[in-house]
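In structure tokens, the next block holds one chain alone, the form predicted on its own.
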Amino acid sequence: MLRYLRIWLAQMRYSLAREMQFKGNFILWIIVELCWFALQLAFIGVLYFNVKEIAGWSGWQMVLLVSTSHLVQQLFQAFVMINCMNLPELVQTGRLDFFLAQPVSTRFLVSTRAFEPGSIVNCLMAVIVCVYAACKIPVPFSPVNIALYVFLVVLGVVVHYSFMMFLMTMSFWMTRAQGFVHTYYNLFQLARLPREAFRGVVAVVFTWAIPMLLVANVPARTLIDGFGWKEAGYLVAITVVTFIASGRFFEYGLKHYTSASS
């Protein structure tokens, strides 16, 4: 584990040095993401201008939900998404050979090769809004409650990573697997909506089959109402299952990899 940690930190230092070579892009990315976050919060303000609750969520509870969703999204983009998106290119160009030749897990190298430091700044802004909204509700702050919230946020990131890895592994058989990214990103936007606002088949699919409605709803509800065993327990279970399954599927895909020269 210490060896993998050292490798990961070395890759983070390299990514940071590379990003700092293009400071304009680094700053512009932060501004764009902050503007998007501000628009989401402004939209909530408009929605709650004449109503007190939507699907059982008050205005400040909705702000907490949206900021939690934004936190999960930015963590996902910072450490995972950029690496998953690069997998099809590695397969098509044959550069994946370099990773296969290393004496460590190929999945680990592919998944941690780069990160986006700009998203870390946006994570901090999401945390600030989360804390402010939680104080306005208010929520019963306690070390246990906060620890559970952080734990569930991390689980949300892992769930997104697992599903994205499933989709990007298709690049071993397809030449345009990048198209899945746009579809998944649209599904990602469901995470900032209250689960109670959905009914019927849609609610079942995006809660239990593809748990987009759990990755932000469960951490936010845990902070507001305390730990709920049913949904939080299912989030833990689905995280473990999808993480292991995506790894097995990636290993299966590697068996069909023939490199760019064969």
The other form holds:
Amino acid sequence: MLRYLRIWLAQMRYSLAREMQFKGNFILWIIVELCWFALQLAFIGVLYFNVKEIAGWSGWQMVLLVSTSHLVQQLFQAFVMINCMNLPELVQTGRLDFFLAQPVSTRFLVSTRAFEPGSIVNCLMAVIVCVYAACKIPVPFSPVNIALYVFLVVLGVVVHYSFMMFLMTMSFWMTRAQGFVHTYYNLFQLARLPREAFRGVVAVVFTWAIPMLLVANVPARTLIDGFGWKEAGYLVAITVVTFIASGRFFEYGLKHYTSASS
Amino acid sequence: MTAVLRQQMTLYSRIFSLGMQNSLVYRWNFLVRALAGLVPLAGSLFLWKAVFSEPESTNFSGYDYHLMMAYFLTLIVMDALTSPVEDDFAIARDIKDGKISQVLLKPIDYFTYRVSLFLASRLIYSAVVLLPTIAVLYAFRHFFSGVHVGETLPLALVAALGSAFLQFTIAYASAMLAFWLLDIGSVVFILFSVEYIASGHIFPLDVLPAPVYAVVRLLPFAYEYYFPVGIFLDRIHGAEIWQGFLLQWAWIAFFYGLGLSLWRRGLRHYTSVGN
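Provide the structure of the form predicted in complex with the partner chain, given the form predicted on its own shown above.
Once more the chain from above appears, this time first in line as the rest of the complex follows.
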């Protein structure tokens, strides 16, 4: 375990050094994410310009939900997302051979190779907006409440990772699995919406099967109303299940890997 | 003169045909993309339903629930018909990888070449997503009960054609930055974020406070989605339509000129090795 942590830290140091060689690009990508975050907040502004409450969420509660979703997304982006997105290319070019030859778990190496420090800056922005919104609601801050919130946010990141990994593993059979990145982004858009707004089959599917309506809703609701066993318990269970299932699927995909021109 | 014109027509129709064949390779990708696009649409439907179920918002800046849903459903049709899919990145790749050398050595105009590929890709994309789109529109046809399709559709289609050209010329001009930048992704996504909100992609622009709306409708982005959809739903009428067309084509001319000027300047910097 400690060995894996050391490898991860070494890869992060390498990524940071590489990123700092292109400082302009590093700053521009931070601006990109800030623009998208501002856009989401502007949309809330437009909505609440006309109404006081949507599906039981007040304006500031909605800001907390959107910034929590942004926090989950940025954490995911910082540590693993780019690695998942690179998997199809590794498979197509045969460069995955290099990872298979290493004496550590291939899934671990593939998932942690690159790190995006710019997303950490955006995480801080999300945290600032979260705290501001929480103070405006106001939320009863306590060490337990905050610890639970952080724990649930981490679970949200793992759920995103598992689903993205599942989609990208398709590259062992398909040549254009990058197209699934678009699918993932579309799914992610649901995460920042209040789950009480959804009804019928869509609500069931995106709550219990593909839990996009839980990953940001549950941490935000926990911070506002306190711990809810049903949703939080399910989030823990689905995180464990999807993490193990995506790992198994990746191992299965590896068996179909035939390398390329190497 | 006629012979030259005919020769050019044959050339670009061949490129168009090649573009169609190339796009057909990705038909499943297109279908997955279109179906995945229904997820945020479902999100919008539920969110707006929740907004309109609030007692104080039966009228949201002149929109009722049906009209708002008709807006978003028309938007997905516009998206399928007019939005360039990664054309900017493909052009930037051509420049970065030196593939434009192949075009430069032939009597081909690169802009017309890319327009032909864009139109081919849109045609195939629209054909692939036709059935799911019709199915969605049919399922939600009741939202369009107040729309006078026969009266508004012809002008809306003309505006949609302008929208396609405007989106393409913006994508083309921004892709020209590849002559100077290693990665245009960040610039494209910053532009895209502004475009996303200012084009009416997440809400109709006329729900904005009047002074903000007055500014936003002068920007090019308003003529990408909001303008054609607004005409179709009769939110834009009378003199506003003609002023809109004037602005739309003025922006197309501006971005076409900008793209052309950047292309010429870029070629002065361009070096190609081993292509």
